[in-house]
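Just one chain follows, in the form predicted on its own, and it is written as structure tokens.
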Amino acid sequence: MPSDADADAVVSTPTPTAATTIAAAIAAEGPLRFDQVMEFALYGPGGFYTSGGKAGRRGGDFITSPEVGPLFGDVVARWIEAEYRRVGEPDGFTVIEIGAGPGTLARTVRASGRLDFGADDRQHMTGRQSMRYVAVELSATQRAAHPDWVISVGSLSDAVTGGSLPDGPLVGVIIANELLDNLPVRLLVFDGAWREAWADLGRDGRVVEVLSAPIDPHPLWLPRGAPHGARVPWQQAAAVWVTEAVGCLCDGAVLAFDYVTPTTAELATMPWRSWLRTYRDHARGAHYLSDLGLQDITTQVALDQLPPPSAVRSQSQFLQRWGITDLVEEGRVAWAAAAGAPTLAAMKMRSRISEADALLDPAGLGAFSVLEWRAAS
């Protein structure tokens, strides 16, 4: 029978951390490349993502487009509108999302009234009636705070094993917004050749830097030349999930929102700390190596390492594209028939300027761009 000591020794027992959880690796296993340690530095125990942090007005880290306001999923809700009539209104249509964080895209789609999602049964349902709505979200914490209409899991092959999904290409839509930049990404540094950046221990037990040999083979995207401490991200993750979300449609497409930039040639110009950032409480963050798991760490996107987009379009386009102009209008309209006596109904059509104002903004939200990849039909 346990004595009180081991029960106390039990109860004690410090719960890891991201950096510990890193140093524990590296003292067991050698250095870590750095797409290891942003892995588990963001998800893995105590990770930035699985320990609390997340986009957000009140609580949050950072703000992406959706808690802007309820325009963005509108809009939104309108290309998955056209989506499903372009593929024939089928029976069974799915809207995935990734990385749903709290489910705030999901609630406003819904909240535009253009799709159906939320029936209890939907055995004998079709056409809208049958749509569903997956939200994907590794957190705990995040998936319990999603409405209880979506079929809310911790990764899409839950979906499939629990029953929710059927075992097979899908016909649907995936949508990732400011996913691919919080995939781990592989850090290459130009040191009179490209090298790779891998974390060991200091001789005080810190998580420090260092290079590989020269890389050989010599990815064709990567410049042969850079100014001396020049440093890429290697997204074989992100190209990888492209790939795979693509591959997941028979019918379909994929829509990803984030800050891409064209080259990777480009980014080697650039400090890089424009486009390797942390952030933590709305505020940019310590080294990427400092604070591991306290902070996000994001990259830009690099356009030539990923497969090639059916379109490339700044957000600003997309959102004018599907009716944002007319939406702004229409809640002009409603404000100004009940300016007299206003409503929270009305109140809520003034907030669409506002919105539209950030959503579209070309030195913020208005700059993203939105990839789209359609799925062979």
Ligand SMILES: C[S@@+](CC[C@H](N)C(=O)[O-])C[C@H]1O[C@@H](n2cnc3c(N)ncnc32)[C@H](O)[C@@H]1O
The other form holds:
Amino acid sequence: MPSDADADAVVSTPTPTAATTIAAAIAAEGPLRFDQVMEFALYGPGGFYTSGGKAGRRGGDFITSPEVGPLFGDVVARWIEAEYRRVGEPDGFTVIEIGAGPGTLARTVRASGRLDFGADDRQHMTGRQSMRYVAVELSATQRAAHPDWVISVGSLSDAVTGGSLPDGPLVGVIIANELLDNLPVRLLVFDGAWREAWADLGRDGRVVEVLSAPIDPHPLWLPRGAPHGARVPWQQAAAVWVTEAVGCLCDGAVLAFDYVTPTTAELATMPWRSWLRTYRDHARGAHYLSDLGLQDITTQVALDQLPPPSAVRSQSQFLQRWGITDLVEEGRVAWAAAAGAPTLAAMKMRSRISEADALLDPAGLGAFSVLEWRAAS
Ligand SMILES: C[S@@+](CC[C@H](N)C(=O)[O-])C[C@H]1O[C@@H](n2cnc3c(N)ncnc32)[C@H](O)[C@@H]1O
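Target state, the form predicted in complex with the ligand; input state, the form predicted on its own:
Below is the entire complex, every chain and molecule, led by the chain shown above.
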């Protein structure tokens, strides 16, 4: 039986860092493929998201559209409402957000007042089920911040095994803001032939990159030639994610907001640091094999590696299509009416103007892509 001293020793064992976990995995099993390194660095023990990395103005590492303010969620709620009507306003309509972070989009979608994720008493009165909002987030620290009215889970299968979702196709929508760029990628490097990047341990015990033999077979989306040293992501995980997300739904749609480049061939001509980026504390980080677990690793999404979407729009086009201009005008009018004696509510209406500027910025968030895949009905 362990003594008290042993118990103390167990309690004080430090949490492993991502770098030590990766080094230990390589020492035990041999080199790791880059997507495995990225998975450990972001989501493993001591990984960036595991240990509290997140979007947000205060205490966050980067700003995303939901974190700009409530306007983004208000417009997304309009799209959800339109999908709900399109599929016939069914009972049990489910909104699933994957990579929900601390739940900011969920909060703002509900605060729009357009959708009923409501209370059970309304169900008694109307005999109808309100909508479900399932917030799926891998990071336990971010799940802890989710509001109590969402079904907060680490994976969709947790929602099924926990009894919150039926085990079968759903009617509803699946939304992901800046998820695809954070899914682990395989990494290819051109030096006369395309080779795959792996990570091994150097003589000093640090993680270093090593290249495989030329890859064979040659994926269709991969250009035959490229500048020496060119790199491209192999987005197997993102392609699988889209296929599975669409497969979850018997009717409805999947909507993903992200930074997207149409073809892998275009990425091959870009300096790799412009599409394979690291971030921490609102600034660009170090090389992707440095500071493992201490910085976000994110990649531009190559559209030609994903199942073909039903629609592709810029974020600016999408938000305008779903009424951002009307919402901003409503804010302007409300602010003008209250300007003599401003209230908090009036100031929130006024902030729609600056939020829209950020969300529509053609050199920033407005240039993101919005990819939509319709599930077959
Ligand atoms: C860039 S953040 C975006 C967070 C939020 N959607 C936003 O826009 O502010 C990506 C989030 O996706 C989460 N994530 C990554 N892979 C995931 C997965 N397979 N399932 C659920 N969450 C995931 C990460 O933990 C992280 O919180």
